[in-house]
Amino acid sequence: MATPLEELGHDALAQKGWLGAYKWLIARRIAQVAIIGLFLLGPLGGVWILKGNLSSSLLLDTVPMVEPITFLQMLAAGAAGITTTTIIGVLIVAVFYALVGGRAYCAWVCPVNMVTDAAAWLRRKLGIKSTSKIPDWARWWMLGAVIVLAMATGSLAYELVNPVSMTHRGLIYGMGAGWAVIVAVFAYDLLIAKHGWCGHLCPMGALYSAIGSYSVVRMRSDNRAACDDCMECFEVCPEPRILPAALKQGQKQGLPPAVLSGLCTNCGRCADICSKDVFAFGLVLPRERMAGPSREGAGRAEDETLKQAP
């Protein structure tokens, strides 16, 4: 039976205490703030650990890091400015997220995640349940539009309005017009679509989901037999449709106890909020990957289970 919104998380707090019920959320906030802080150390304190921005940066004046979506735009714009260092930088980032889960970037690095998480929290507090239905392919159309825009303009035009880039620039140099974008994303997630931007529209999220489709670090549900169907994990998960295959419904179908979808952000909120400790971080085994759900079967399982979600 689904837990009422006003009781969401109460059992986890009672069983695990405050720190146990929020440990992964706290860890993510520390990581996000620390990354921003490393960028700020240079201009504010003269300690240049990270130079540049979240699109393209240099660690300790040695290790280049380039966002995959930035690299794709550069290619589409005519490959101007692409150097060996650029290629090395994008490979470092892509390989890292291919191992740890592509959308871990969304939960552990992206500053916009703090904005959308705040909107999701306020939705629950206000009891807002209505949400626009956004098709799964919308984020892929957004990614395609970013590439086409770069081809048409011969520039990284999307970076001028990219909420991630604008937030990062704003935190370092002053928000200015960036506030309008942040407020728009917040309002969209709060009033129009639950997990609207990160969960349905962000082209960076789409690209990272593809990069991390076969990552080895996954949320696991080895204790799924203890699940009491409270549905609290569905309420807090930014991609709830990916959970059924790893829970009891997937167990009945002989599916492995691991969240295999590339859409998983590895945020750990399902582990935090579960009083039964069903979820935990772990590694996915090759044989589990082979036994994973088909795309069609997973989709049917997700739709059926989500009908019960709060």
The other form holds:
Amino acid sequence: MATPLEELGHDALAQKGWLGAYKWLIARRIAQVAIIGLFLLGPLGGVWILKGNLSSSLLLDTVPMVEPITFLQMLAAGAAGITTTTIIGVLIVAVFYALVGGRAYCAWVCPVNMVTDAAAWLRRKLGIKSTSKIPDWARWWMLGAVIVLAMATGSLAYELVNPVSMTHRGLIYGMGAGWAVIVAVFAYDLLIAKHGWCGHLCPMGALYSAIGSYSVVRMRSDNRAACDDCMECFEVCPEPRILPAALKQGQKQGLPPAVLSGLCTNCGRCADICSKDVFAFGLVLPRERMAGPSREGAGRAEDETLKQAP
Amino acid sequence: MAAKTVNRRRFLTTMARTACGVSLFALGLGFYARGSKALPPEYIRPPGALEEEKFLSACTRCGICVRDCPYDILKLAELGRDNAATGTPYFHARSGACEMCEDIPCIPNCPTGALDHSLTDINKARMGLAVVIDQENCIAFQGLRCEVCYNVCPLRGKALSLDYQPNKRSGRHALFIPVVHSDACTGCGLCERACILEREAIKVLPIRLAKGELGHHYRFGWKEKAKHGGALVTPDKEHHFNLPKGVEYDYSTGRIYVKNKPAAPNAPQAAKPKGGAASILNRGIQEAK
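Form predicted together with its partner chain, following the form predicted on its own:
Up next: the whole complex, starting with the chain shown before.
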């Protein structure tokens, strides 16, 4: 039986206590702030652990890291200036996220996550239900547009407005009018579309979900038999469409007990909010993934729930 | 069957709406990107920066060069505040010029080739070109001694030299005119920063604005001749003035001589005519008038 919105999270809080009901959320906020902090530690404190910003950076003055969407745009814009360092940097980032979950970037690193989470929270508090219906595959078109634009203009055109790099760069080097872009994303998520930016449009999220399609670190649902259909995880999940395949719906179809979609951001909100402890982080090795029904089956499970939803 | 049609219709509508939205976004951003391709002339890229067009596709806007500049002159352009492409590094010579560090620390950590890693000699950097652009206000042109730009130039004498010219106003002094040489000027902007005027008379400009370009077909005869070691087309022919028989023009003295009879300086016959040799050469023109 679905929990009413105003009682969202009450059960988890009663069952697991404050820390238990918010541990992943707290850990993520610490990670997000710490990453910005590490970038600022150099210029402010003279301790150079991370230099640069998320677009590309230097760890301990030796390890290069390059943002995949920046690299993709460089390729599309004519591949000028791609060096061995650039390729090593993008490989380090891509391999890391291919293992821990591509969109773990979205939930644990991206500074815009704090903005859109705040919008989602306020949306729940204010009881705003109306949402514009934007297909969640629009992000793939956005990614296509980003690449086409780089080809057409011969420059990293999307980086002129990319809210993610702009927010992060702004926090570290100076924002200018970049705050207006942040406010726009917040207002869009709050008033126009639920999870509108991160869950539907952001091309970086699309690229990271592709990178992490077969990642190993996953939200497992081994305890899914305990699920009592309270639906609270659907309310807090930034990509609720991907949950049914891991829950009873997937169990019926013989799917592995884990969220296998690349869209999962590994944010852990489902684990926090669940009073029955259905979810827990774990590993999904390729062997287990292969043992389950084909990917097509997984897709069908998602679609069927969508039909049942209204 | 009916349900299927509705589904298809809804599917097509969603597709069309998404296509519309994404295209609008792309169109707007495309025009914006085209607009922000031109770097304002007062903005200077760090040393070793690729030409602007390529720079905008190679720079990741990470700001590592900003961090590595020991003099903190570099800045990343901010949205709406600076006119350069958002996030790209630049400096303003008037407020903080490139100090031309020998080891060029801003380059080696650049994760891409946006800053050319093969540039190891800062004297070979070409960030722009200094131009003594306001000769009305530069006080050297008024005959006053200044030479500040000359004295701060890291390549003093090579990139910036002083040209002595007569001071026509006083009739007895010299002007010490600063002259920039494009074969040595790195565009560091130290001269621009040091200029003592309220607003600088010497400015570093992008090379595309500062320099002209000769027609590609152009050849200077004397240079070609020197390169070749002699005339390339027909043998040089000595120029002959149309002089009366037995009279010759001497190039070295600019005088006219009667052949085989070098004129004594005071000889009335061959004396330098009033108005110089030219008056003889122009003989007839005045009469015709």
